[in-house]
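A single chain comes next, written as structure tokens; it is the form predicted on its own.
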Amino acid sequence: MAAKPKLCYFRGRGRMESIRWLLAAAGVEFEEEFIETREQYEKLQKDGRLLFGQVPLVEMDGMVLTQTKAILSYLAAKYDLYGKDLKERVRVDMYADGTLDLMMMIALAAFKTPGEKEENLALVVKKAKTCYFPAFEKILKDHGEDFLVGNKFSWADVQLLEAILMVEELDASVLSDFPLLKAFKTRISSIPTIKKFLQPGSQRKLPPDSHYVKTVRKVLQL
């Protein structure tokens, strides 16, 4: 039996929690060790295991796999989330890159002063409303289908639902005035792994807070 995937991050969200969202969307089991104290992290550089010095890090499939995207990449493709040919996956390339965009800027705001931070989120909040997900609809509108990408469960499809939940959480009525982007909500959220994934309990990460800010400062002398 294959080992599980090892995800090494802060115990919080950041650029690891897409990470997470796309393994439990394959339905694959993974272990998480958590990066608390400055030691852990000149450990991992000393070690090698930091190509660029930079986390998140994952160990799968006999790898030590670095830098976001490319262990996104990996993921849908090794799990048939990536489209059925080039065209369909530069699309879900496009789309997955848009959204992570969006939540890029969710998640910096944290470490801002108050006064920045609301204003970070005040226009992540307009920017979902004007920009992404007009865009999202007119993609449903134009073919119809239930998926974005090939009328089939895709990367795309997860990473969109994760960047809505994050910004209801900035505004619960963001998606009013985007009937399809309500429904494709709905219809993602239901796939038994996502549904499994969105309960109580599971390895989704909550929104940063003070502690979780501390942290990364410390260990990352910011």
The other form holds:
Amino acid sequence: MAAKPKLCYFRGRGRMESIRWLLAAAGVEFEEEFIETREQYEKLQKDGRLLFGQVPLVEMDGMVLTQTKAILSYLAAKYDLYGKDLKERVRVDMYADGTLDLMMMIALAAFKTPGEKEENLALVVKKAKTCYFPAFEKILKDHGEDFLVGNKFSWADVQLLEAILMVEELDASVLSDFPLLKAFKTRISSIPTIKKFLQPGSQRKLPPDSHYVKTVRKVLQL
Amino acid sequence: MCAFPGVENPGDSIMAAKPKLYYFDGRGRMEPIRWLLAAAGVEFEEEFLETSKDLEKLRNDGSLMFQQVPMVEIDGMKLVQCRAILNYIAAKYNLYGKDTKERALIDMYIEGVADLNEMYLFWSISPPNEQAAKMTQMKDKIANCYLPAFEKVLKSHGQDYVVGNRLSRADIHLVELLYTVDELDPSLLANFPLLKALKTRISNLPTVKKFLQPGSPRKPPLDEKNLAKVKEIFQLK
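The form predicted on its own done, now the form predicted together with its partner chain:
Once more the chain from above appears, this time first in line as the rest of the complex follows.
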């Protein structure tokens, strides 16, 4: 019996959330160690587990992995969520990275001054409505299939759902002009592993609040 | 079960059209793609954006999925997102390790390189009064975080290549970075003998050697004239 993957990060979304989503979507149980103090962080660095001195950190299959995209790619390949060949894989990567760009803007906005934060989040909603969501609506329209790539559930679908939900937290009406994305959201949310993850009490984390921002600033000495 | 999608027979590419790169005539986010194609021995064409109108035209054509460049036309696809493009090229030309675990290691290393490339990119387009501080920060990370990490990797296995005892994209991306570091400050490499040896070794590979020669598609650092052009194209302040 393999050990469960072990995640090490702050108790919040940040750069780890997409990893939690993907593991959950794949039906993989995982453990979490939460960083709360500077001392904990310095110990991690001294232990040599953080290749570039940074988290996220995921320990699984005998490996000590850092770098969010490296971890996500590994999980996608391991759990067969990466398309069936190279051409499908590149599409999964393209779509996933697009959504990650959008979600990173949201994650970083939490650390700006109040005025800047509002401005940045408004920009995120604008980009979602004018650039990202139209692109994904078109993909779904062009092939008429249930999933983004290869008529099969993949990492790209998980990322897109995660992004949709995050942007909806900023503006509940953001999908109003995107009927296929609305249907996609419902469909992917109903997948049993995802449905479970969306329920209260799962390992899904809340949007960043002032406590989270304060903790991260303190630990990373920002 | 195959751990990841099949790799195309490199022989197939002889008949195919050359990949075409769409970007401005400078390094930016396209340079790692140029390095990787060159290292794989793949000839490519480039279409350079000269003005913001060129970028607008590409956007209006529907060629850019997220309205951004780099974009690479290859094998009948219009690819965007650097990591996606690089992953595709690496897998196609067998420069991505032998299995998912080697791939994970390669990815971890190259994402670190990519982070440093981002710092370099932002430094190169930042206003003069901010550059000094950004340079200090960058040099600190290079000297105390990234170079030691990679030197340690090489020391840990004592092999000629970063991963799996054979050439992979990790070697190419890392050596590209080492050239950039050398341009910024040659003394930064002084305490890293294994990295210096890797740089020499990889530079001597025929395809890389060719790319390092004048007249290749390799681009120089951003000068003032091109900085102005970049700011206009991307409408940066």
